[in-house]
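Starting off, we have a lone chain in the form predicted on its own, written out as structure tokens.
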Amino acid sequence: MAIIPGEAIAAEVEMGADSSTVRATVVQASTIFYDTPATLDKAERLLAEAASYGSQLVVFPEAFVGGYPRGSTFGVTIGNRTEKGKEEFRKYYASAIDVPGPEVDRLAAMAGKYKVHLVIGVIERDGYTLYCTVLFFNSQGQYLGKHRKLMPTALERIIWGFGDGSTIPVFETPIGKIGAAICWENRMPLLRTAMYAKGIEIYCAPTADARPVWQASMTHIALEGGCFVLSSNQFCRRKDYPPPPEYVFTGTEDDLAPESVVCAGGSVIISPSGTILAGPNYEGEALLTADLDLGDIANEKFAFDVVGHYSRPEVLSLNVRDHPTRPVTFTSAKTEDSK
């Protein structure tokens, strides 16, 4: 596997950067699918390969480690569920990680041993449901935290559960305000307004769109939010995932060969005035690097902030319910005798 550094590197990124600047990384490489041990490899290798670049920060697609099934419908029409099916999603749920969990310890070892801030985009299990996540690690190799996808998108809905309002973080680090939206939901705009009143500067955006339009959305996000946006995809070739009948490109899976690209990528850096430091990539699995100047974010906002000067809160505002949602509550009689 070839890791091809985005042009930035050379042409946008000066060393000697001062402490006002962050040099951050997205990755755009496959998920090995069924194989979340090589996965967890591959990242380490990719997270080694950024931060000899002088990365702070590394951003991961959505559903790196577990997988984006891209392709597969899980045997499901409605009122009806495969046998065949079934065990696919059998073989997707073994492959998702459990937070916390061994693989989010080694990720976090991770991000201490390379001493980078690490965004990265997982399936985590939950029982026997699964979540579109993001999982956050400081450079100290510490978990801050996760946020779950709140709304997935078309037939995502069938095997990822749905996040809640305690899950859309934004951590105050010593390199910025960080936090992510995934694919779609930054689309969302009540969601964007909860993220830009909690104060983001970096916005990381994992996605599995490798449509020219998403550049579009990427680009207004970082003029709407006054920040830097980092988004992340998958390149991927239909020999990334297993071949058929073990796994089927429904639809397509005729017209595909070897060779054939499934999702293009597209991964890209923007700053607060829309201009892009870095991107997009079609062209193959990629490291795209920039600084970001966070004074930036001063200068743009001087004319446009969306949750201050600019909100109009008499006439709009937004209620943001941040509690946990559960379907069922236990009330000890121990806690019920302390009242």
Given for the second form:
Protein chains: 6
Amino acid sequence: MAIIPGEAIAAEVEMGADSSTVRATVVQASTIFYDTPATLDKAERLLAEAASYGSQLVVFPEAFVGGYPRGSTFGVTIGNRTEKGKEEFRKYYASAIDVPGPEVDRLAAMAGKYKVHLVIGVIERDGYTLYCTVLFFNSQGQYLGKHRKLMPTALERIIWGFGDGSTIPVFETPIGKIGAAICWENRMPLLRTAMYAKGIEIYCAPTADARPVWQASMTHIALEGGCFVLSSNQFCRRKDYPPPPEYVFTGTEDDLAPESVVCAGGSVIISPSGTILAGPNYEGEALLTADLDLGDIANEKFAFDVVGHYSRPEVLSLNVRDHPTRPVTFTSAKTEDSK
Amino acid sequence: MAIIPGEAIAAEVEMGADSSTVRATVVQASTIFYDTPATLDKAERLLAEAASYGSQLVVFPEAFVGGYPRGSTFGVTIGNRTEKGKEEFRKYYASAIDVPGPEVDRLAAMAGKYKVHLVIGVIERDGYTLYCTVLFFNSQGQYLGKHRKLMPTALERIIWGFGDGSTIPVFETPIGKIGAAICWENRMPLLRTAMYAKGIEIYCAPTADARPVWQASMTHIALEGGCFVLSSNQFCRRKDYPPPPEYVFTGTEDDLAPESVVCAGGSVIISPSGTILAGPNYEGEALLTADLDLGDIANEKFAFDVVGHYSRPEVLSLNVRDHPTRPVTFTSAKTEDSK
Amino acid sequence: MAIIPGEAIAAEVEMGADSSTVRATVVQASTIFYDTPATLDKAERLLAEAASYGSQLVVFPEAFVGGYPRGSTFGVTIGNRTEKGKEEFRKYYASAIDVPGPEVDRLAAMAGKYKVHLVIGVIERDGYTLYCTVLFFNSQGQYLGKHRKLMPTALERIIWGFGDGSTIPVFETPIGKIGAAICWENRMPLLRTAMYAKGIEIYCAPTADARPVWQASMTHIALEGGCFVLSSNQFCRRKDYPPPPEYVFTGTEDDLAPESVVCAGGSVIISPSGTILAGPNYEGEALLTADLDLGDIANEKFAFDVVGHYSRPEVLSLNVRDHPTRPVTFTSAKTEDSK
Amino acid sequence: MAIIPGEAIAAEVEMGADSSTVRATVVQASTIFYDTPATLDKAERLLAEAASYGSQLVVFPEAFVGGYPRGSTFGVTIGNRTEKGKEEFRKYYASAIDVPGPEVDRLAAMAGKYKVHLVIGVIERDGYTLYCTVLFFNSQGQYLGKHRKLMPTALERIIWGFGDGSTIPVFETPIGKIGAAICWENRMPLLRTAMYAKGIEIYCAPTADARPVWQASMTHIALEGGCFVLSSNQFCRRKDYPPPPEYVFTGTEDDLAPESVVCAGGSVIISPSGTILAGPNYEGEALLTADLDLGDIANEKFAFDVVGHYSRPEVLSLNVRDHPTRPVTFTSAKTEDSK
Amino acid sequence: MAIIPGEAIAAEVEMGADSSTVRATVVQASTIFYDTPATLDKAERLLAEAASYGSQLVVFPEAFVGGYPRGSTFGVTIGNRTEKGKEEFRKYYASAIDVPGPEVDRLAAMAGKYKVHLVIGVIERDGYTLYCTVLFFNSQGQYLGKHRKLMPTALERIIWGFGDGSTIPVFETPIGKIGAAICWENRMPLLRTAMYAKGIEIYCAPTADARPVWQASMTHIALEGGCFVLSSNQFCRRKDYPPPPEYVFTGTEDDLAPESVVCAGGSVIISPSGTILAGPNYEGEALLTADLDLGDIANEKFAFDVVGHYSRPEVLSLNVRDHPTRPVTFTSAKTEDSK
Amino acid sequence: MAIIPGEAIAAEVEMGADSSTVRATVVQASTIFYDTPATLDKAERLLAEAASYGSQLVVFPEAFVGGYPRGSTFGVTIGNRTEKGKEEFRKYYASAIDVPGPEVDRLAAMAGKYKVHLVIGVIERDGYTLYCTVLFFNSQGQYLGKHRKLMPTALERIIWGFGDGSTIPVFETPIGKIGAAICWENRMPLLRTAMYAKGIEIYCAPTADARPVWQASMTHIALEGGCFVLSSNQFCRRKDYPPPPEYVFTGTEDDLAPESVVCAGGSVIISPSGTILAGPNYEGEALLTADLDLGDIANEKFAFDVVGHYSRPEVLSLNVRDHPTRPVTFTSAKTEDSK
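Any chance you could show the form predicted together with a further copy of the same chain after that form predicted on its own?
Zooming out: every chain and molecule, the one shown earlier first.
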């Protein structure tokens, strides 16, 4: 695996000299599909490697644990659903993780062992509904919380539920305020504004979109939000998924060759001024690392503070309903809820 | 086309003798796919025929205008979307109708001409989002309002938006209180309860589900809600859709034979006591007609009134947020909104 | 007594191969009226027989212990009450059981002896009010708790009190999440939704309703809730009750012949997809057994998760007041209450 | 019809001399069963007669409009319900009135025409559930509000729903604070206490209980509450109900003779000191009239003020949940509700 | 002294045949004023006599030990207090007893000797405050506990303190659940409800109120609570108090003649259906005895269970603060309190 | 002046074949500073040229009329202001135009003459405040309305006032729905969302930002809004401003050479899929033309409709106060306002 250093780490000896600088790594790698334990092993190897370069923050792609079932349709057409598709979903469901649960415990332990902050995309299982979720851990091995994708895209809507306003967190950590928006959520201006309002400094964008235009959105968000943007995508080949007929890429004739690239990556790290600090990488699995000078944020916000001096709240105001919404609530749970 | 009389019309001479009896027809027929004007012509023919039998209420299936794109995937797989699928959607979008709009005016005129109440499933176009909608008209040719499907099923979620709480109407008409739930919405207990609370008497269930278990749900709803249930499904053969390659039934080898049944109907009319008054019909296109004795409702509610004496509101209470929800509101539109 | 095997037990040798399969038996049998000790003896014989077939869960009908006083009016007319009716109630009251109490201990011991989970309808005596209650026991002989019927039907309202929100339990057991709704409670959509929200997997429906339309509700609930439904009804003949004049079936001339069927059963076991696994049986007393593949639940919830991805909590939300409600509370009991 | 003057009206010439004295009449008369218009005509005649004696307040019995279906079972036995019973309920339902509605308008007009305050028991129809309700009107012909029976007795529970805490009104009028509890509600100590706390001065007790022990409760309530108690019961003979087989008194052989008394009255007016001012009358239909010296109230409360100096709120406190409870609420109705 | 047998003892030979029948005696007799030892002697004589008739329970009047200082003012007017009054109180204080203490021991011994349950009104001395208290003993000679009058009436408030929620006991004994309310406490609906909630079956009402309206309250309570009511009052003549000037009946000219009745009794025993089993006696000192068939309770509660099926806890709920309240608490005592 | 054709105009013969295609031109040119009549002459020449290429829509840069006073400080430092700066502002003020006013009439006439829709940046004078405004005209020579910059950037805040919510128009025209955001307004996510909600299809972005990162924002907006983005910037050299000392570029030593580029352009046209149709041009003054296929919009919104199916209004809702806000209002004007 290639290491792609960002330009900002030219002089490694300077590291740590300025307490406001954070070394961050974006992971570009593939899930080991349908094998969650092996995927967690791989996550640990990548984490260890990033930590060996001095990283304080490591961001994994969307659905890294649980997998992004690219090319699948789960046998669903309008008005129908095949038995094979049901079977596929059963396997996919089995690869997802409970939050909290043993896999979360393992991830927390990893973060603590390697002393890194960890942001990682997972497929969360809650009852019989799955969610595309990002988990947050601090460098002391504590699970901080989660973000659930608010709005799945296209076919994702048949496999994942919808998050609500209660899981749009921004965590204040010793290395800055961290949050995440997943894939095309990054195209939702009101969601981004909610995170800006929570003071996000290190904006993580785990994604599955490898198109070149993705880069424009990442740069725009850095400028708009006055924040560092860390976008992490999987780099996958056909062979990272089970072979047919167990797993079928729909719409391809004779399926794809094992080496075919099915997700080309494009992970990137961008500063608040729109400067690209590392990436984008479209070559293969990689760790992209950059040093984030948090002082740049104030520098940019002087000119444009999207929720501060450059807002017009008397004209434009966003309301975020951030209490949990549940189809059924039990009064006996009120005390617990209010925690 | 066969006419399937329900048992309650044995003695037609008695019709109208009791003002609390309503003759209702459920239409089981196919959209003329991708041809909205022709579909409206067909709707008018069916309406005229039902009216000639004395029907006061005619219920059409889900998506009768605009069409139910069974078997299509719109080229969407997880993480991808084909050009051909985009083209398909463009055509589907073109077949949808604005509400209000000229097609709505035509439907209203039909209802007035034939002096029937009309409940019909359409694909509604609102900006760039489509909705699976049911329109309501009275026998004087007035458009009463609409219900938008709250929760599309499976792949429908990529072609249709989600309704909100403001379009769950129950209309008080001279022939009773009428509302509708579409397809698997009928499986949502809280939605049904909202309609029961609005006093629904004639519960229309336009659907696209032709499985035998659908009948159990229809009977259950009649019992649970103490209302008449009128379920209307399309009866479609492969040939009712454009031939390949213009329209492809995904997942079928060499596509289907033109005569293949792709939606088997199963339309039915059930009384509040669970008695089947007409149908279910799985044979072909048909008009199913029955006389609804509205007095049966009080009879059944004596024993079980789901939102009255048989509720336990102090233990179980449902809250329905029925104001419109919009991503953006303009204060200048407030007065208009509050109408 | 006939044994009615469900289709799923064709190959008994395979039992236990899959840990997610549960063998369950629904008992269709009559109370020995006014003789609670003999009824408990009968319960034990039936339990032993079910256990000998490998059942891990046995469900008895509504009011199996204490009896369902079919055909009685307890001498009550609007505005009046006879002395004979008072005497009847005194006997009925004497047949009821305290919870906890010696009969509960005996039932717990049975469950432990035969190593089955036990769900059984009883008439509970609390002070001077009776409740129609279902008791739950695990296979280790522990009493788990109870469900009190929330809303008695029709004349039941003069002999049974009303449960509150604190006794709508769903118990997590090694064989799945188990709860119960009694008779027409199954027609209460908000109650069912509360149980769905608690994650019910094995939905027990002890009942006294033997009408054919009951089957529609059972199938609908299986689909709606994505759960297994086990409905258990008594099969009773006139002779299962004391002869007249001790016990009178009101409204029948010269009473009924001893062999007359007064409750025809109709017990049934249904899978989450609406497939009937055993029954319905309308022939006589019987044990109906089926193997429940719990994996079917996730399979169905992929398409429809009533409290998950297929809910619209921001539009429709149910509030369940599930703390005990008492006419009088004593502050000294607060600590105990909050357990 | 006999006029039964209370002792306090010995010298009619003194009437009106003291503004704190109120002349009140309790009506003891029968509904014209199944004929609501005729019953309203009868109500008007009785009202006119009472007004001619100078009455400022007239109290009618429980269910005077709509009727108290004594002796009926509506064909219900435990676990069963006859077709004939359903038909009976349909007729009973048809005799009930909507609130508000044309019959309420007529009653209001009567009160205004004769310039009396009017308290009258009716059967209220709300959707498909009936309630045993008392309506209140002032002498200017305004409808003030209603009380719904909180807890029906015995077989009443199958024909009437349950009121909630929002309809326990006490109205402040120019002739004093007036409220009502219906029949055995008067035996509910917490309900009475709620009304005492609202300051009730003229406590109306429309009833259907003609037993002698009823008198003890009326006297006790006058003492306990320090208020005037006006109990109004129907006096009915068998012939006031339709003859068999249209209407059957269950449990009587060969039915009853037309002249048989089926409800013996016992209407009474009692002062806060327990002094009987008029009645009880067990002879026939009658108007019982007495002058209520409101000054007696303070006199008695000096010694015993049940919600004042003689309460111990730090030990015993009653909580009344008096907001409406509904199984379903719509957010759009919030503004309306808060009126 | 006359013995007034209740109607239920006609056939004495049947006694004890039914274990649910309890023979109870209500004592109607006067204190020997200012002579506590003599009063205790008198109590023993009465107890022995009742026991000889087979009584299992004996109830004495309010303040039987210590005396009810009828007619006295203790020299208190608003804003003033005479020396003579102080002296009177000193004597009254001296006649009161400590609980526990030697008089309590003697009463316990009596109960054990005669094998009766004993309920007796005493004046309790606690520090420098007196309480109007009822003591409870079982037939094995054990002191069970006490009830302190919660709320003294009128002038009583200057000689007696106020009880709190910790002394409203209902004792479960072999002859039923027994409690007591003193005099006008019986007019407190919330206090009665607290005792109903504790399951009281034998409701003792030691009193000093001999007015005829007292009977109405006793009957009402029996009906309301579904319990037996045993009301015990003193029968006193002027001569039962010390002669003037030692003891003065204020407000009477030349005092009263020695034979004047100053408290007329009215003791009574009433069944749960409101049937008078013994008394009321207004003739003189007496023992009133009746057999209480405890089965009558369930019989009545079938129709009306004030804290069971006939309550509406979700609307009306009573909170009883039943822990001891003290003006000063010490932290070292906390552990004990919290038990 | 070079003409930079977008790739979409390869085959000019096809123009107009599809009514949903709009040919649009973005003007990249400099104001003639301090000479408004000459600037209007230049505008007309450019308009004529664009019209000669078949353009139906022409977009001019920010402040094209009135000028963007780059490099000036108007003599303002914190806490001070020079006389020379005041004089500069007087000249700048004189170059601005009233709206409506003669210059607006001239612009309208131009649009009508050349039959183009015109969007042009101007400096608007309203009393003594200037606004950075965009004016809209249709091809029939009608003035449609204006957008005032909501939030000026940095030093702009000392020369321009702030717009309010009443001037964020989107005009429905025969060539599509057109609106504009000026310069860094384009970085305001809530403002953009307001325009998306108004259905904008042709999003004009007159600007003064020539940095390369501007391109990222333009591409992002096209994707986010599913609209065409037309960004127009001035291309200015030092010589386009008056020479020093009349006009000074602050902070440059010895001022700049006349040919120095002080604003590098970067005008661009982008499709809803993020495809660049014309530009960006950094070479000099230019007209950039492209054909906009409006059908692309539905195509893209199928996958992402920012205010339709991809919004979550129940979680995130934007409120736009779009009525005019004025420091002083007069009641006599209320009627007009409320229109």
